[in-house]
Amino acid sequence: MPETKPKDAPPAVDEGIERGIAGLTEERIRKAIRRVLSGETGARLKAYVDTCIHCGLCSEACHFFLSRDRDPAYAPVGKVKQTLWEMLRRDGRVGPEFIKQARIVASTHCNLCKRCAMYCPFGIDVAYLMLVVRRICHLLGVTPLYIQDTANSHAATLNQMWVKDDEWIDTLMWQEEEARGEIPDLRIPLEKEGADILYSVIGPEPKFQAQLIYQAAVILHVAGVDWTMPATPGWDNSDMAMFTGDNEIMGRLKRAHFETAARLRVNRIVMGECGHAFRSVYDVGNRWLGWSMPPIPIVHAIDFYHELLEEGRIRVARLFEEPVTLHDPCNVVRGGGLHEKARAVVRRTCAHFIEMEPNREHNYCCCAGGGVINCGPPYKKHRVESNRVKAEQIAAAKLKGAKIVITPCHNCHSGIEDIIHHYDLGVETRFLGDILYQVMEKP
C-alpha cells in the first residue's frame, strides 16, 4: 500500500493541537513514545504488529475509506501506517509536525468502530492501535481543543458538561415536577439506599435533553422498578477522557461511578441510551482499574427495555405508526451484542420496521462516535463528508418507506442528525426511549 496523506485533510486550525506541538522536542516525543510502547502495551500490540501483512482487506469495512473515494490513506491499515508503524519504524524519532498529523488521523479519521476487525483475516483491532496513538499524543499535550475542554470538565466536575452539583439536583426536581403533571404520584428517588437499580445518564441529558430523564422516570415508575439516582458527582457515565488518551481521568471517572453505586448498595446500574459510556464502564475503564468485568452489573437501556417488555412490566397501548429503520450503535452491537434485543423492542413497539442494509454488526458507523464529533466544529464538514456511505444507507431505507431513524445512542443521534441535514435526507431521528414512552400504557 502506498504511503500517502489524505488529499483533503481538514484545513482548519485547531488551537489545542497547535499549542501542544509548539513546545515539543524530538527527545520529549521519543520519551513519550517509548513510555507507552514499552510500559503500557504488551503482547497484544506485539501480536498485532507482527501479524499484520498490510493486505488491505480491512479497507472495505471503513466508512472513511468508502466515502473518500477509496483513498488508501483512509484505509484502516493506511491510518496505522501513517502513525504507529512509523513511530515503530523510526524508534520514536519523529518530530512535532508528525505528532500533529498523527493526532489528526487518530482522532478525526477513525471512529474506533471496530468494523475493520471483522474484515481482517487475523482480527487485528485497529481501534486499539489508534487509542495507543491517542495516548502518546495526550502525554505530549497534543489534543483537539474541544474534546480536551470536555476532558477538563470531567476532571473538574466528574461530568462532561460542567453541570454543578446544585444544577444536577435542580434538574431532577424540575423533571419530577413536570412528570407529576402527567402521573401525580411519580417520584425521582434520590440517594435511596438498597434500591435494585441505579439509573445513570450522560452529561448532555441534564444540560440539553432533560426530557429524556422525564421519559425514563415515567418508564421506570410505570414498570414498578425499585430505583434511585445519586445526588452527588458520579451520576455521569460518559467518558471523553477515554477518547483523548487520558487514562488517568478515565479511571477516576469509572471509579467514582462504581463507588457511587456501591455506596447506595444497588444491585445493578442501568444506563441511558449511550454507546461510548457503555464501552467505558463495560470494556475499557473498568479494565484500566484492574477489573476484568465491572464490579457491579451494567445494563444498557436496550437490554433493560427488552426486559421490561418481555416481563410484561411495560405494556404497549398502540404501535408507533410511522415506518422506522434502526441504526446499530457500534459500542452496543459490535461491542455488546444487543442487535437482536434492539430489534425485538422495535418490533414490539413499531408497526412498520424496515431494515437498513447492511445491518446488525455489519451496520456502518454514524461517524460521530469514538470522540470524533467531540473534536468540534473544525472537523464537522470533514466528518459528515466522510460518511457518505451512511447517508446512502439511510437514503436506501427511506426509498423503502422509512421516515424515522431510531438511534439508541447519543453520539449516533447527533451524528446521524448531522448527516441527515448535510445530505438533505428528509427523515427524522428518535431515541428508542422516545418511541417506548409514546406507545406505552400509562395510568
Contents of the next structure:
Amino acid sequence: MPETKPKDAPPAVDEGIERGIAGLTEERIRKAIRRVLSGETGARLKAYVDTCIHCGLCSEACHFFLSRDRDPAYAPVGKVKQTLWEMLRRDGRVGPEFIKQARIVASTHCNLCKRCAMYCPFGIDVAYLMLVVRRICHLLGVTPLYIQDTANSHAATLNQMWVKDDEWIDTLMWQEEEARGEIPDLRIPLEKEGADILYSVIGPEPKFQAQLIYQAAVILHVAGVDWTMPATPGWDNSDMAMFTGDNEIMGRLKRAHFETAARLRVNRIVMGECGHAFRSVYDVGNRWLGWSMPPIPIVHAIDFYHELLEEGRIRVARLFEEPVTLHDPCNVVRGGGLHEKARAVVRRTCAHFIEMEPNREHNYCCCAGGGVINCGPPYKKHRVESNRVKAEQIAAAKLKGAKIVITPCHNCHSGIEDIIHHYDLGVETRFLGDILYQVMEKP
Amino acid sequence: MNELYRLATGPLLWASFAVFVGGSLFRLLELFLLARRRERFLFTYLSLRYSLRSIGHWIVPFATVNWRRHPVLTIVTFAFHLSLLITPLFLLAHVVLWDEAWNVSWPALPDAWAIVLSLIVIAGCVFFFVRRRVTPEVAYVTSASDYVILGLTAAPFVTGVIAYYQWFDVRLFTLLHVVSGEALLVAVPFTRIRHMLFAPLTRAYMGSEFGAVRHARDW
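Could you output the structure for the form predicted together with its partner chain, given that the previous block was the form predicted alone?
Below is the whole assembly, all chains and molecules, this chain first.
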C-alpha cells in the first residue's frame, strides 16, 4: 500500500458552510439550538447525555478513530464532546465558527453507522446525537454545498439527481429497449395498477447507472415477477434530506414514495441495492410520518434475491468463478439484519467466498454512508484517509485470495471504490445484482 | 464529636436515604414523563425479550465483543461494581445496625471478605483514575465531574477501611465514613452516577431497536 499513514489535512473551502455561517448571529444560533434541544428532542437525548460515563469504550468501534491513529477527537464520544456537550454546557451560546466546526464534525466525521452503539455498554446512540447536531445546523442554513444541492433536488423534483419527469420515463423505456435486445419479450411495466411489486431505485440509477435498471428488469422478468415502476415522481426511494437534518423534506419524500406504491395498489416495495434508502423507508422516514414500521412492506434487493433463489425462480447457470469477499453495509446489516441472507446469496452464486474480518454486524463502515460521500469533493481526501482500516481489511481478504468485493449498497459501492483506488488495492467492487445477472439462467 | 455523630446517624441518614430513594424515583419518573410527552414512540419499540437479551449480554463479563477486547478493564469494572453493591449491603457492621434499628437481619459477609471487597472498590477507583489520565480517548472526554464521582465513590470505602482497622482517630473516621456514605447516596440522582438508574433503560431501548426492528445483535 503506498499510503499507510494519512496526514490530517484541512478540507477545501465549502461554500455551503461558509455562506451559511456568514449570516448567523449568536441570538439566532441560540434560538435554533433551544428549539431542537428543548422542543424537538426528549427522553433519549436526556438519557444519553446523563448516562454517558465518559469511559471511551465506544472509540474502537469507529473507523475514523482507528484510521486516524486513535485521535481522540474522532472517537464517537469525542465528536459528541465537540458538538452537543458544548451546546448544552453553554446553553446554546456558541458562535458561527463553532457551528461551522460542529457541522463538519457531525456531517463529515460520522457516517451514522451505529457500530458504536454496539460497543457502548449502555447502548448510547451516538448516530442519533449526530443527527440532532445536523438538525440544528440545518435549521441555521449551514449545510455542505453538495449535499444541500441533492436536498434541493429532492425538494424540487422528489428525486435526488434533478431527473425530470420525462427523463425518468425515457430512461426506463431506453433500458427496456436495450434489454429487449437480450430478451425480446422483456417489459419494464409502467404504472401497472395491482401489480404484486413496485420496484424502486435511487436517483443515481437513472442518472448514471442505468444498466442497473436493465439488470433488475432481466432478473424480475426471468423470475416471472408481476412488477411495475411508477411513471410519476415518487419513484425515488433515496433521501439526502434525512442526512442534512431536513426532516420536513424527508417526510415529503417518503409520503410521496409510499403514496405512489399505494396508488399502484402493490403488495410490496422491492428496492435496489441501496443502504441509506433502506434506512429511510424502513426506519427513519416512516417514523416521521407516524408509521412504526413501513406502511407497505419493504424488501431490500438482498432479501429479494434470496427469496428468488430459495424459491427456484432464478436458477444459477454457472457459478461466478473469481474469488469474492462480501462487505456488510451498515444500513441493511446493523439496520436490517440481512447479513446471513447476503451470505446465502453469495454462496449460491459464487464458487469461492472469503470472509472479511470483522464481518456481519461488526463490519467496518465504508465511510461513504450517512451522507458523507454526498458532501462532495471538498471532503473526499479526508473521507478516504479516514478509512485506512477498511483498506487494511480488504487487503487482508485479498491476501486470502479475494479479487472482488461484493458491496450490496450504492454508498458503500462508491466509497469502497474510492478506497480501492486511493490505497491501490487492486480489487474490484460489484453489486450482488451484477453477480446474479451474470450467473443466472436466461432464456 | 458525639453530637455530630448523632446528627450523621440520625437526621442526616434519614435525609440521605430519602434523597436517594426519592431523587432516584423522581429522575426515573421525569424521564418516563418526558418520553411520554415527546417521544411516545419509544414505548412502541420497547420489547421485553430483546431488552433482556441485550442487558443479559452486557451484564455478563466477556459476553460481548467489546468486553473481550478489553479484558483487564472488564475484570476490573465487574469486580468493582459487584463489590460496590455487595459490600455495604452485607457488611456485618451494617447488618447489625439494621438489626438494632429495625429488628431485620440477613446473612453477613465475614469481615475479611468485606475488607477484600472494599479494597477492590478502592483499587477500581485508582484504576479508573489512572485510565482517565493515561488513555487519550478517555482523557479527552474527562471533566472535573468525573473525578468528583470517583472521589465520592472511593471515600466511604477508604474511610471504612481506616475506621475498621482503627488507624488514626477511629471516631473521626467513623464519622467521615458515615457522612461520605450519605454523600454518595445523595449523589446518585444528581450526578452521572445515575447511570446506575438509566443504563438498563438505554440498553433496553437499543436492544429492542436492534432485536425487533433491525434483526441484528447489539453486542
